[in-house]
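Single chain ahead, written as structure tokens, the form predicted on its own.
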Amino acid sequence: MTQYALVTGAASGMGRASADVLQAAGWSLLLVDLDAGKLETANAGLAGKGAVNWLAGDLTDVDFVSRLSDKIAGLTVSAAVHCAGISPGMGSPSRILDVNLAASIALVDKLVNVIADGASVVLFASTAGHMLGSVFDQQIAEAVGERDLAQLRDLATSPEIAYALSKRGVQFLARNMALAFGKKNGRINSISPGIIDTPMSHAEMAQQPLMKTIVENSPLPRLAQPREVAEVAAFLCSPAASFVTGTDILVDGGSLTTFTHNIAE
């Protein structure tokens, strides 16, 4: 039976990453994003390494988000990694709550119910959420055990608070997740990275010098490579992470202690 590995966000950056250490571990794929057109390269340059499907939507169309359910359905998914999102330069508060937590959100409630017994879902959050703190975690918890994200509308007065939330956010549904997929006998992690060599992230440095400064007082002063996260990703999908289930996974080069001890200074 052909085992396959949902990516989003997998026409570029880390979802493209994923896409390819996936597949090279021997998962066949099937691959979402937004951008038709790109995906579509990205199939073209996966083809011929083993079966992958696509399908190129908007995760949060509600119409979308049930077609690829009926898609996940009719295959064997027995991985998921979503990496699809935006950041704090690509939209308002509301369009950053929306698609990297609602749509993170319905994806998950439902994967539980379509995705392959023994599953193993990974879920891209951020170090900001980490960088947030615990001042709004009453509000998240609620929000993200509700379903209902109008509390965080209000907390979100610019892109950059929206885009911590929205990522503090995906960290608590991996938690609280973890017992719905674990009757399932699968698993539900995040993975938080630093700041990755991506465009994306190049473009949040140009307007964001802060990230250059985290950068480079890290422990590991450099941007980390998509490939890098993907591994992990990899690692937690596979038989090696089966006793990891409902938690957060730092990949930031130690960037997060030396901000907190900064903070703390």
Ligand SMILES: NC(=O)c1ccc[n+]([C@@H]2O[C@H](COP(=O)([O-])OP(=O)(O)OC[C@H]3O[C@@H](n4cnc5c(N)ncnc54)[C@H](O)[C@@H]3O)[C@@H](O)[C@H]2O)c1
The other form holds:
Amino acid sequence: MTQYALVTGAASGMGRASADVLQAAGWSLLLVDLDAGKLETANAGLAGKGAVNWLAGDLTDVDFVSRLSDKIAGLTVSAAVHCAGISPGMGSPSRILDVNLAASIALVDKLVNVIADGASVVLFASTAGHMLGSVFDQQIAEAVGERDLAQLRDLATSPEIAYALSKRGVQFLARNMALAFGKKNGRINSISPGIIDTPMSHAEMAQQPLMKTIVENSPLPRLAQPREVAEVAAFLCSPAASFVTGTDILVDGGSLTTFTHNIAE
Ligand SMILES: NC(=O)c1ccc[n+]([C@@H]2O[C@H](COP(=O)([O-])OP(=O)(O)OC[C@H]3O[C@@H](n4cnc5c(N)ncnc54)[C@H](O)[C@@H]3O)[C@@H](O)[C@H]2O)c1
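Given the form predicted on its own above, I would also like to look at the protein as it appears in the form predicted in complex with this ligand.
Time for the whole complex; same chain goes first.
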């Protein structure tokens, strides 16, 4: 039976790299991004090598998520790598919470019903979620548990804080849903990348000089290639990770080891 992997954010960066790595590992692909033209152009090389389905739309649009869910229900989707997201420079605090956290919750709540038994879901969080520390964990856990982001919207006084809250929320979402996926013998985890060589990080680094300092002080003092994170996502989707669920995997070149306190203190 053809086994599909869903990849969101597949037109760029780590989503694009995940599509490559998963196809090479034998997966057929269901690729999602905002714009059909960009999605197909970015992945044109994959089409001749195996089954590739596309679906373009905005993951914050409830109707689009329903259409995607119907599409998934019609295939055997046994892996999902959810990379779509926006950085602090790409939207208002409210839009950042909508794209990064509310849309992730809506997608995961659909996936748990339509994804194949035994499937693996990988969400994309960030080291920014770890750098926030634990000061807002109670509010974040409540918001994710109750599917109500109102109190996070009050806390999100800047795009940077909104981004960190949204990504800490994604880490909590993996924990929150592990039991539900486990009932289907499935797994759900998040990955927290450090600073990766993608269009997103280039745009952010141009505005935030601190990011260059973080890279230079890291045990591995370089930007990672998107593929280095995609390989970890593919591992989490593979039987080699069969007992890994409800946790967050840091793929950050050790950058967090250089922080002695968190940004919210
Ligand atoms: N690049 C980094 O350094 C870095 C670090 C930590 C975490 N992350 C996270 O990793 C993920 C991937 O980042 P990237 O650097 O590959 O980003 P990217 O900007 O290269 O790609 C993100 C893709 O998501 C798509 N997208 C955005 N909003 C969408 C929406 N509402 N619906 C559908 N698609 C949407 C974009 O069109 C884009 O193609 C993001 O969630 C990001 O927050 C990135």
